[in-house]
Amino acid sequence: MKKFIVSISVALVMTACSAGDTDKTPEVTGPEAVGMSSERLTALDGYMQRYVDDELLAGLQLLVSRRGETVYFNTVGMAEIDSNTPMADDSIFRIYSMTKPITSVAVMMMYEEGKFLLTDPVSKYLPEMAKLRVYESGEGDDMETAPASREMTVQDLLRHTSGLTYGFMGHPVVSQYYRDNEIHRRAKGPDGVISGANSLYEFITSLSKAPLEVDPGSAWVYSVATDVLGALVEVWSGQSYDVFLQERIFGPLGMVDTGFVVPAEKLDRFTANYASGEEGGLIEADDRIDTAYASDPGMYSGGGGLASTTADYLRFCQMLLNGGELDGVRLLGPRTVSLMTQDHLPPGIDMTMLGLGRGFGLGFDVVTDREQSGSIASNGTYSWGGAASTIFFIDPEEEIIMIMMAQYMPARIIPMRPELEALIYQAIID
């Protein structure tokens, strides 16, 4: 992988994040016009307020769209509790892993340009990722590894069957190796110490020395794979990843508040991030002003580095629901979107993290058996979420988009997705 064009990235990211001053608040239209009940949608009001009143969330924002029309949009709670700053309709959130679907779209744009095949080995483009080894036993200096049974492919990265992992989950020894060697994007810890990679090149170099958790293609393991995809986009496009996203996705779609940096003039719209206190309630985990998002991260994490708004993410989702096009701008062909939102997991590999009746496409969780999954959403509904309790889903059959933005970690403690599905689908009357 080449070390290139990082020097011009900061100015472009800053310009991109500060572009556009128009009102981007979603405009709600009559739900009945698109087959939903206004009265029944009001059940969402009390549901949202309850999470704030019970101090499970500082605030949250929810949008529901059907057939291209926003039928519900509501904002409750606080952007920051200590300063008594209320959540605003245009608040900016850390979307963490909701960055991943955006990266997957970037990758498939390169696919449509003939830059790679899904079955290509990753090492064809990132030589550092050749001859990886798989963890077998031991730890530290006594760790035993074996050659991987095959090379990971680009498809493996997109569907999380690469054998890579994260430093906060998966096999304890391999995860500890990631933590010890700071194989993650640059971040400020609670002690104020900055750790992690300063560039995608540095990240790939460190990652290439780490043991795989499992052989590529043998299991679904959530991982830093999408960060590797960001590095691949740099190689294929010849652009720094942040610049590619701005020029090829954010700019064309009118996503004016999405980027790796929240500029100074927009920090008043940024939300604080929260966790649970030892004695209950919420404690601030990351300030909305004194935050790493206020400066260039160096490593542009395609797996979790973006901040965005509900209005911006709606434009991204609507593009997908439309088959790759929005307002005359086409990013992908319909057949490519269809490919991405089908289950790509090999036979015998299940989604233990997400439960039965679900598969994984090229960047999305996909409902494959609604009865088995217990989901009221249609088969083919695709989605993903972020670590700070953000989540979205797109139901192509019902033409529904749901986006929820919040600011609490870790996300999976609060099972909001199935609750929201029940409340949204019960409002469909046509």
Given for the second form:
Amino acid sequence: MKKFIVSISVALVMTACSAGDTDKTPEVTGPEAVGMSSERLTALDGYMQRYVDDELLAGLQLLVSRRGETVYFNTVGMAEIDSNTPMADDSIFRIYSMTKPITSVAVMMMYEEGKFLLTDPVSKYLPEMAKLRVYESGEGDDMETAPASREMTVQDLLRHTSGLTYGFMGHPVVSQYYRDNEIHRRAKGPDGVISGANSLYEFITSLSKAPLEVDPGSAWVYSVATDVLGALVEVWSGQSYDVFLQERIFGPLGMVDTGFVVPAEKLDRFTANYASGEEGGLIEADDRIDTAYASDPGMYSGGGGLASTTADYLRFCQMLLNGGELDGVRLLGPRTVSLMTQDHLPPGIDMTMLGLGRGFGLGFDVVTDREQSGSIASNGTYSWGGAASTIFFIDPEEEIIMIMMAQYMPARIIPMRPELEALIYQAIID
Amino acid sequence: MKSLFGFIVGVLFSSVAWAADIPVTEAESVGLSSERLTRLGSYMNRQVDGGELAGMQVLVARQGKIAFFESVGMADVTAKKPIDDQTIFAINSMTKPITSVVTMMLYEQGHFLLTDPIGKYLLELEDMQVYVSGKGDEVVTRLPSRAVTIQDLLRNTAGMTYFGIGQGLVADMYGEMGVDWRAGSAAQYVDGLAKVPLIADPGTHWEYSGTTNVLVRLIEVVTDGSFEDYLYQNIFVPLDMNNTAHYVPLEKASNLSATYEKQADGSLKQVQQLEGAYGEDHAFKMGDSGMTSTALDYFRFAQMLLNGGTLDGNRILGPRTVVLMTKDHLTPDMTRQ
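What I would like now is the form predicted together with its partner chain, since the data block earlier showed the form predicted alone; can you produce it?
Full complex below, order starting with the chain above.
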């Protein structure tokens, strides 16, 4: 076996890692054994370094796996620039919306147990969500709304056709309503003021009073829907959402560094979050130690609350690529994974946020037409990203998993995903 | 040549015969019938005897082996020079696939995305307008619905056209502005193109055009070098295409086939191809035309593609890139010219 451990940035890593931590470093296999060229994969080295040298990212980590073997794993740059802390192979990242696929898996585990149907109205389980109204015109006290033409279903929540929106994007008036009423998880705003819901219950209560941006089923709108799904999992399982994830997903899959809280003993592995300064360069947006992730968030956000590592997220992705099972632990049946990774958007609804040739499944975007997407990942490739520039994709046809971790907002996903695809797919040689 | 087949069949354990450096394999060893392939020879003879062509050459390969290679008629009627294994041809638009391969080699190196607007790299093309009406000083244009992308340039949906092939006032403007082989360089071609409006919104209309010349300029900009050098070092040398270039060197000039045009009376008349285009002094090394090559050289290029981007251990492209290139990138709603 031509197995060896990569040590790209290991020489620089002097942070306190326990002996057990080093075992979690993904082991890299000779790429040629799984049809990839190690020589052509080196193009990724320069690509990653450019993002750091150009001060677009403080640091980044990239893992490429094929047929269950890690063929590329590299870490460059800093976890925190000010404290001169290099990004490490076992760094912990805010994965934001990469929480959504995990929540979608949790939901489908409940589906497989017969707890609900995808076509069930959400209000059947969260009565507050009944009789929602859709925004029509005006704002503030003059806001006009109309009854929704139908109730949102669980499927709507999974594929983002619920009519819900987000406070930081979407229709100006409706998203302003979300901001004014703190319809989001607890977070520190740009002004330094902490706002947001203290529990999923509080969140659902305020959300159920908000107008919908559009009629359920009429358009793809990115939204807090996946936070609602976390609340539904609590109803169906009778467990707190954080406990459910730990007992049913993270524990069984061996995702040892994934959770809503980064515990004190792991905070030294956490990574600072960055934004652009007014005159370019990078400014720290969230500290590595003095961070909200160090304490219980109150509201367990299924749409964006988790912190994780590349090694952990790889185990989650490999479970999906394997059709729901990893190392003898089955979370989902293969037909359920197949159902989740098909395009679920009704005819006439486009998912143009990521460009042409894309659809949306139950928790993932799906490549439906590679040529129109203008990129090279196979049809059927499913993926998502996080607000701090984390991205993953899974290509079932090529059996490829890609995970990229970085901490920079707003996300650099739009150019980086197809850029990484070009550099990874050109290295396939079989 | 025809007797060659009989010869090969008679030699056991030797599947390759050499005729002027062209290895021709026994057709049957690659699942072809040498007897039925003779129909190709007859077809070629009919074309030449019937006066459709002065001469022609056909190469057929299967499973990586050349199974048929024949030449009929004249490379130069006046000089009484027959087409043979050494003949060099003006390949005109067969230049385009070579330019496209170079473009995709740079895509593989991460220089750009197919969805990138060309104006990101060629600032001259940042503000292209779409033709609405009028001519001369009265031309009215509007903003396009979206920018021209590199993918548009590769699949001919940029909204660009050709002088002499395209129709209408915009195509005429290409002629007036010299946006064709007369441009002094790819940079000049792009400069001229920037002054001509698009005929349609990018991505809505397929029309044959000189977009591969724009790709030449892109190649020059991202490699910070000449198209000619890039081709030589990264395609012609690795693929051993020794007789392919933008010009025919003096020592090979006698191998260049003349080009003929059918006259109204049915006769063939020798014509000048792209005046001066094959001399070393033609500065504009074009991406849409202008290359000369041989059947064997182009076979090596084609075999590289069929092999998924590699030939004799030299990888030019990754196999998935070749797959991506050879899928239909058009949609049913696009109009076609």
